[in-house]
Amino acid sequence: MENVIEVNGLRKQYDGFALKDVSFSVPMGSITGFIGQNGAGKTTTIYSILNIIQQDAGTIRIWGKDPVQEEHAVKEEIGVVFDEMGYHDVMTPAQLNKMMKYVYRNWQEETFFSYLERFGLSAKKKCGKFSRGMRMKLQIAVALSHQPSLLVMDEPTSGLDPIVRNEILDIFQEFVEEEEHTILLSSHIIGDLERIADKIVFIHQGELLFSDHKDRLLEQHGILRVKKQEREIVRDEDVVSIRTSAYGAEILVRDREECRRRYPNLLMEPATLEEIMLFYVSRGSQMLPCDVPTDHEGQIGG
């Protein structure tokens, strides 16, 4: 499958934080979820992809093009949605429409106003009077109204109520129904990504922990729930991370079916994407000698 975005060896150093050789790809026609805690490096990575900040090292290609050398051509094809709206509070959607005609060569006025109607947004109301959900819908309307092939979004559903989030997720799924449309979606709302993402890229403290298909992650991982005396039965090489309590332990294992055969008397349950993320984050103090094998992109080995 062709990759729309390819990031290789991305580095960016700040005082107290660094991106460390981050590499991953975003396949065409997919929704790739970009997850990690606040401060993990998601926004820095996205800003680097969009050439908002300059990386210290590494390469980024979008449709095989250098987004710095061919910035104008690349950005014509990208719709962008950020956590905060970047439009001036005194502007109205009608005024935004007039401005965007001069920003994007393929700006579609009819499409923009149809989205305003669909979202219940007044064309004459000042942006500063919109609620957070309405502001996010306005950003999405702008992002979708110049015929982009790629959407890049940083926390677009953060802070929204479940009904508005559900409506926005439906729009994202509609967008990728066309096979050449692609989404890179950063979010810490893991349930949203478990619902719509095809692939998951997980970054933690500036480092890539894994990049793999969502279904494969969910199929491979499992949680053993064991009593205290049963913990020693489980081999270290099977374990990703352990959470202990006074009564027993929860153990995230990297090969659920193999462990089901190996430990038939222990309780095995599927792991959610959020549980997988939390276990990987908490494993720093309990890193095992046989860690998760990775390829050049940090994919989970099988």
Second form
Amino acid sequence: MENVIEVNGLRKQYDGFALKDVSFSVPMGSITGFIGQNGAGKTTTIYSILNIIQQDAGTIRIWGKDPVQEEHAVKEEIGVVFDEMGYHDVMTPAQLNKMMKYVYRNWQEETFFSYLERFGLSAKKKCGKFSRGMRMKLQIAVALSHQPSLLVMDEPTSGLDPIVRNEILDIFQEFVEEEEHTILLSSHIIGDLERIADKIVFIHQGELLFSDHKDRLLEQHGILRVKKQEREIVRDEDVVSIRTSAYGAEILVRDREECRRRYPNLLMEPATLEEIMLFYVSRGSQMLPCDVPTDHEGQIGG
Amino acid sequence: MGFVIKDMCILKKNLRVFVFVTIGVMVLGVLFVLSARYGNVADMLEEMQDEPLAQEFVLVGAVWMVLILPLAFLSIVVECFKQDTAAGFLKVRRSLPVSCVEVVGARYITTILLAAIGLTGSLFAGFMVSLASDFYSYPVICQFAVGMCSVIFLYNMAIFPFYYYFEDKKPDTILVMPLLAVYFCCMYYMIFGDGAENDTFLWRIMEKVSQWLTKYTFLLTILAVAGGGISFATSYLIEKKKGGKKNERAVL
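I've shown you the form predicted alone. Could you give me the structure of the form predicted in complex with the partner chain?
Zooming out: every chain and molecule, the one shown earlier first.
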């Protein structure tokens, strides 16, 4: 499958934060969820992709093009949604339309107003008077009204109520129904990504922990629920991370079927995306570089 | 063009207020000249006699009244910088397919438009004043207005590169810096120049400035155009080469 975005060895250093050799790709026609805690480096990565900030090292390619050298052409094809609106409170959607007409070559006035109508946004109301959900919808309307092939979104659903979130996720799914449309979506709401994402890229403290197809992640990982004395039975090479409690332990294993065969007497349950993420985070600092799963097809874990 | 529209939308509220300011300035300008010619207007309306004001007073007051407009219109441009920062527009701007020339150029076009609106209002108000007065001919008032507008325009051109350099940091400090320079010039004049021995030094400064503006109108206009070009080039270079890196924290 052709990749729309390819990030290789991305590095960015700030005081107290560093993005360390982040590499991943976003396949065409997919929704790629970019997950991680607050401050993990999601926004920095997205801003680097959009050339809003300059990376210290590494290469980024969008449709094989250098987004710095061919910035104008690349940005014409990208719709962007930020976690905060960024438009002036005193402006109305109608005024935004007037502005964007001169910014995007492919700006579709009718499309924009039809989205406003669909989202129940008044064209004459000032942006400052919109609720958070409405502001997000306005950003999405702007992002979709110049016929982009790629949507890059930084936490578009955070702080929204479940109904609005659901509505917005439906719009994203509708967008990728077109074969060539692609979405890169960062979020720390795992439930949203579990619902719509095809691929998951997980970043933690500036480092990539894994990058793989969601279904494969869910298929391969499993949680063994064991008693204290049973812990020793499980081999270290099967274990991603362990959570212990007073009564026993939960062990995230990287090959569920293999472990089911190997430990038939232990209780094995499928892991949710959220559990996988939490186990990987808890393992965090103990991980060796060779443990870090990368973008290889079918390979999760070391 | 899109960003010029955005700037104008941001300033819409201020511009609306300035319509009334313009009308007010025109009315006050005429009343001022009438007072100068016939004495206190209120007394005159009550058919009472009053002494006309000194011609010197007219010289300074009436014409300066006319000059409020370019000053007012040009002073609101800085609001665009503040509003962009407050709204978090910086990151949006950098995600759009617009070049640095378009971004910086739009702000300069907005400034030129506002200068033109302010100057037009000023010339119109000056025309009203000239009709009510025979102290000044209209061409002299025009010269004064154009000269003053050029000076204020130059002031804007001087501070714009600082806005592009610092962007979100201390915008009011940037605004005050050239004013401080003017203040120190006045202090110098007051302490060491003619002003040291003159009781009415403020009036004298204003009179001198008035004479200077009318005398060097053409030169000031040329300077404003050249200053605008230099300022634009500087702002463009800052935005392109330095601005992006310096302001990463602002967008994160």
